[in-house]
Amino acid sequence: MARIPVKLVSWDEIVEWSRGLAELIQKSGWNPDIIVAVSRGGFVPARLLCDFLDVTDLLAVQSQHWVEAAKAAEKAILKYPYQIDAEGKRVLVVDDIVDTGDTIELAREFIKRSWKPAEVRTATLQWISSVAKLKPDYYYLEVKEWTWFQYPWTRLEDVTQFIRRILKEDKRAREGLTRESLEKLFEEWYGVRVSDLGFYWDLAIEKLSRDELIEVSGGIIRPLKGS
């Protein structure tokens, strides 16, 4: 059992899912005239949103929750607060995915306050139910148990936070790993294979040799200190 769970999106799966989510706000009879995305992960499912939608509208606002890969901040906040006329329009809030529900709540409320919009509704890829203390409008998926979905825009970001994790935490990576000893202890505590993360696993190493967080030498990795 993966110490985190994590489940590797695949950009197939994010346009399916996006399809998806598209015919069930379709079929409810309401047409949203704005989509906003709370940004970064909100990005690609909005505007796939706004493709299956006929919708070309899309902004964007940044609500931010999650200061690391599976690492949730005391509380989430809205960065660069702006103001538009939406008077008299739907708005459409779309994040790819509601686990507190901080972060979306609060894109919601900022424009339903500034914005004065006729409605705003929220809709969401996934929807951790046992956990979140808001429910979207709109869900494609409802995920009944804690999961980290881990979406290709951010995998690059995820995988280095990952191994740097193992590396502060885990007591066997004190003195140094091999290569093969990380790649297991990566898969026990995130129970993804690394063979399934392709190039982002090299890219990961590099990023972090490159930002002086770990030493590659004699074949062994070995966190610096204060990484």
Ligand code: AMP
Second form
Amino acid sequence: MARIPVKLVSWDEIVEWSRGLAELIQKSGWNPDIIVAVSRGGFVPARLLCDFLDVTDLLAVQSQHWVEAAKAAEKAILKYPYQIDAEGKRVLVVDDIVDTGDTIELAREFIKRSWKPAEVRTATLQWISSVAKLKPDYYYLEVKEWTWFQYPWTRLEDVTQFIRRILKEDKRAREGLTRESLEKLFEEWYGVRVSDLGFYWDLAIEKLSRDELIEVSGGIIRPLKGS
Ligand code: AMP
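Hand over the structure of the form predicted together with the named molecule; the form predicted alone is what we had up.
And the full complex, kicking off with our chain again.
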């Protein structure tokens, strides 16, 4: 059992899931005039939904997470709260996943209040029903056990963070690791085969080294101070 459950998502799955989501929307008899991607996770599914649902108007709102001073909890805010006139329009807000639900709720409430469309609905590929405070109007997969969905558009960022976390938290990494032992720890922590990551593995190691978070010498990878 992996320490952190990760589902490595392929591009083919993204297309299949987006198509399935589009079918659910069609079957409900509702069709949007405008699709709004929650940036950045909602971009690819939103673009695919435009194709499957024959929608030409694609906008985005960007959410940002802030750690409030002296508080552990993160707060989501909208980075560019611009105005449009959406009077009489049906708006579909699209994100990759509803985890806590904070992000999509923020986007939905902002659009309702500021753009004043006729109706706003929400759609996501995944809905983590055990933790989310809201259920999207449309979702393709209900996830009961919390899992990190490693989408293809955040592969480098995620693999880099995953390696950092091992180097920071696993005692076995303190004195440095060979490439093989780091790969073994990665598989143990995340249940993902390094061979399935293709060139992303080397890109992540290169990035960590460039950012001076690790040192690679003599075939040994060592965490550096500040990593
Ligand atoms: P939320 O907690 O619902 O506000 O999620 C905020 C954003 O973080 C989502 O739109 C995703 O891009 C990302 N995210 C949160 N939880 C996950 C997860 N379990 N797997 C992948 N991405 C996630």
